[in-house]
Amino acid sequence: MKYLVKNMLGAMTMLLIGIGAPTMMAEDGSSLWLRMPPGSGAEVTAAMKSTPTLDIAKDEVRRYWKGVPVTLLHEKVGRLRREGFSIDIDDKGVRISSPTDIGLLYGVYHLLREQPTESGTIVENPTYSRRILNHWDNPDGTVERGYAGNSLWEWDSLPATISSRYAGYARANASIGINGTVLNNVNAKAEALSTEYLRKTKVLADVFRPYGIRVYLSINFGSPKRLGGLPTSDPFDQDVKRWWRDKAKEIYSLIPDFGGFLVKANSEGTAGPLDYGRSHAEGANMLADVLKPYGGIVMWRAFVYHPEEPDRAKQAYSEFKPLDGKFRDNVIVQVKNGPIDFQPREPYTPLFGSMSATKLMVEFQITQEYLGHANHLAYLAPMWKEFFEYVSPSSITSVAGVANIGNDSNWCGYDMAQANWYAFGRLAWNPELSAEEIADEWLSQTFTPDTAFVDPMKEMMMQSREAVVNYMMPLGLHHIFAKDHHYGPQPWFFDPELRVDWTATHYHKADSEGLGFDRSSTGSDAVSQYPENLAALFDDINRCPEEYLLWFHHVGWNHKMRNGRSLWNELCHRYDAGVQEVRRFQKIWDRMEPYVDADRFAAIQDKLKIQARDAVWWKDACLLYFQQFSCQPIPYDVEPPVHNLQDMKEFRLNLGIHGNAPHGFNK
């Protein structure tokens, strides 16, 4: 009987968490930034017929608003776009207006987030009409580059069993303006389009719809052959076109508001139109024509690279720039923010700004594949703001983020990593928001609004990504990770049996002369893909921003940096600065104990211990390895290595369950 009661209480608790009600049990991070105090049963009225979305909006007001009465109105105010809203406040009440139900729900979440008390008017419109999470989840429940447990989607239980966390996920996304989700891995299995899986997908779409979230699927371009039994998947073949038309009809009969397809084609061994002598545009356009009658879109990824191209950073531009203007109007080319692969720091991909006749979508990575997985604090809003310093928000049409969400109780594997999910949604809604504003919002809602907590934590978050860059790959170094994982360092990695662009030595080019990949006009000439003013800046070793120096230049060990240090000395100081910053983060967090529940305090404290250990690992591995080439001493004011290089070359990382909790090293 006790066991039955215990499980009933557990089920009730999970149900409450799923719909966002605060829990009085020990904090486990499951409430995310939606830990709002109970409201006072505020009066709320809606001057329109009840709908599932309006019912959610009204329920949120009643649960969490403590102010004057709230009225929801359908109004086509001139300044408001489809999902936009206005909030008018006076001493008599609050009036939220929008042309759509989902706009009203967004208005309610804004009201609850900001808790405005003064009379006035707030007007908000999303910058981008598509603000989409990309889940790299597999049918077997694993998640590629996932560090928060297994997939949230319980495919084996669908469609019969619907987890309460699906609605919790949708609610969290709606609260920050995310309006789309790609459910499966870009390395898609053909079975994702099978009737069995489409019926499962329908259930998720039905749960998400009231929250304004449309579902999309990653597809395998070879599906007509692999799933449909056709002899080819050639996009010009009439039987192939017919197969796709029939499949689209089936999808939309189940999910009338299905968003469309995400396609990774002819990249890392995936099938694509190039297999049949067709272009990326011709493959994308065939699918676009199939989806056009239903209002669907094709998101075609530009992540391509081939072994015959000596500089991988040039490939996307080289392959897609000639196709500008050749894509249908319901095709969006999805481009990673940087030209290599979500590195801790990259210059922006030069396709942005160069394809004026093609719709482009930026792809950010929320999950920390290259930034310490779910063990390291790395607040990524400053990275994404850095991208927008070079790329005008108006030059892209949509935003995608590779999700960091799994079935762990705190959703993201690390309580602090929730900030990146939150920041992505807020920046996708409004890229003009500052990283500081977003950090302030997240901290206040997730922990406490007490400035004694928020101010030092905000400073820590704002400096965290730069700390990671410093102890991993400063000054433009990139892709010097270990062979079998993207967690730890292995700058010495080279395997003659692998493609050279899958080795670390290819990217840093360390030798007795210096360090760095020469992409200048006398090297690979990747600089020429940028606008003239930036090309000239990046091409000049004396003017190139030092954060990109080793990205664009092979630099002599004694090259004089702007602060007067040699390259070698500056490299040593940058690595050491990263280590010292993480240790400082530990001290800041220790002072936060009075403001945080015991569970989350201990969990974050443990993560910072791991990060501090890993920072030393990175520093020692890289400096000891590069010292073999510089033949110079580590400066006296830099903490000396505690490891031996040969021992480090024999380290084998025990990643533990889900690959996100290293337990130590083996030799």
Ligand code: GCW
Second form
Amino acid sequence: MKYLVKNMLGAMTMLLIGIGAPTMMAEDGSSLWLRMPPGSGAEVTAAMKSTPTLDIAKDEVRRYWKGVPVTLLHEKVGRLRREGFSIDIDDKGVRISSPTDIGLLYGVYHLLREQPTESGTIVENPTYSRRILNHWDNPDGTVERGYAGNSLWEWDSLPATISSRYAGYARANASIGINGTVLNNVNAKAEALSTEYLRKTKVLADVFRPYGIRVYLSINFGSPKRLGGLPTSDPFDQDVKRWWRDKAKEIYSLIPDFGGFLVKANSEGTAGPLDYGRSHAEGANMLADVLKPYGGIVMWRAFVYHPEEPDRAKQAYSEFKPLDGKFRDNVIVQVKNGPIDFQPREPYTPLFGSMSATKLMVEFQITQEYLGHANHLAYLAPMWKEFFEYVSPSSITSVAGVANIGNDSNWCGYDMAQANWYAFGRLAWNPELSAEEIADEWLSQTFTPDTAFVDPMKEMMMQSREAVVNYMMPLGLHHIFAKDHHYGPQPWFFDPELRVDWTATHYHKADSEGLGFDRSSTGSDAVSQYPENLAALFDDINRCPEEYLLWFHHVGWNHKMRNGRSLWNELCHRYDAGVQEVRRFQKIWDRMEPYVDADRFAAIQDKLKIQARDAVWWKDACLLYFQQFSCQPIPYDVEPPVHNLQDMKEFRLNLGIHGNAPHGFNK
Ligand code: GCW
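May I ask for the structure of the form predicted in complex with this ligand now, the form predicted alone having been displayed?
Everything in the complex follows now, all chains and molecules, and the chain you saw is the first one.
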């Protein structure tokens, strides 16, 4: 009887929830960090004529601001730049001033984020005028290195159908100051520039414009030939130039504020000016001249490497440094933060600081191609801050980040990965912000401002990237990933049929003597590409920062580390520390249950479980493999392997859709 009553009550509750309580809907992470509680319908006035951007700004205030009346003003106060704003608050009202509508919208988002209560003045200017997401999205809906489902852009149903997520995407970006988006993969299909696709692109640009977001496209340098049917794509050919000029005219007639082109040329098999005996600068300048009359720019990537060059880390510098000063002023050379490829840790690319007559922008990777996809917690702000410790923010002109966004309901495939999208935007706005401050902001907005939650979570986020480095490739190891999917370990990977710089053994060079890639002055001499003081530091095995040791040196197994351990023992301890850290993260998260909704709590708990399992997999695979060369025992105080090497070699990742890492790996 009791049982029946209980069940009836249950059924009635379900009914009530179903009818009257939409707030009980499952928490799917789709609101990102934009979870402001409803405002008090505050009064908001704008001294100027309505525009779509101002309407959004006013609407956000009305819906989410709980305070004194707000006035929006077009005004160039003090040192305000185009997108900058100032906020003056006293007990009678808030006054947001900016020379532009978008500056006012940024001011509103700042107000809502900070919820300031005391009187005072805030002045904000973005450090960079271009803060751009790079999507590696393909026209067929797949996303290269994307782990959050398919592309957000529904090309098949555009231009007729406009998904509500387009505006949601634009709003999220505007709230953190991102003002540009490259819609398609740098491995670009020529069809991206077809009239059919440009019409679709125009619709996206129209949705994004009120949020201050400009659209850019990646182009295939071979488009005149592939799309235009010309016999060549030689940048010096008159018909080719005319083709590009006509294309630019078509683009700007549809999208008057089109941002420009992103180009991956002569890299990993893409077409480029070198195919015709022209230089990167000559190719880039031809496009720059075409876009110049419209105010467009060319972002030309420096991600190049050739099979003939024995050290891939030296390539971008060797190829681009001689071109310093040869690019038009509307060309920006886009350089990855590290000289190889978005590894968990790399020293910075030495091109930064050495091309004073060329505009440079940094390319960060927000999507975690090499840091556990959308399965591992790796808060990337500390990594990007590390870059800025070596590269002065003022030596670059703009910032790009490879997006981690897809059509998953939580946008990023992992609630915690949303922090990296957020952090990218905030750092692109102001690289001086600390990684802690950003984590604090994100946690408070995304979950709860309760310090009992924010403090331990912030500490965990701050340690998370280092944990990944430790269980994947500590002490400067790099690129020992499984071929293609870049998820699991495969330090033994070697294929004589493949170019050597696509194999793992090439990067770690383990042998009976030791481990690491010798880039010192007696090795590949990559050190010489750095400024003198750093070159000397990196070159000296006893002074080289230990986090870069195996990047720059081939180090003996018994080499004494600064803490007194041998290299082998230290390696074992680092792998172990990575694993133990993830277990600690699991415990921290478990204690957060009271502060978080049940759905996100369970989702993050699941992901941490996967990460803990993967960390052991990495540790066992790498230590057992390297042990064959060191011929030394794993120290007693390091957790012994639970796998054996042969099994690990036979395991294969069962890759899910579009190369997404699954939740398990199969034989
Ligand atoms: O990191 C490598 C990736 C490729 C990518 C390339 C690039 C878009 O593995 O998937 O291609 O870099 O940055 O061009």
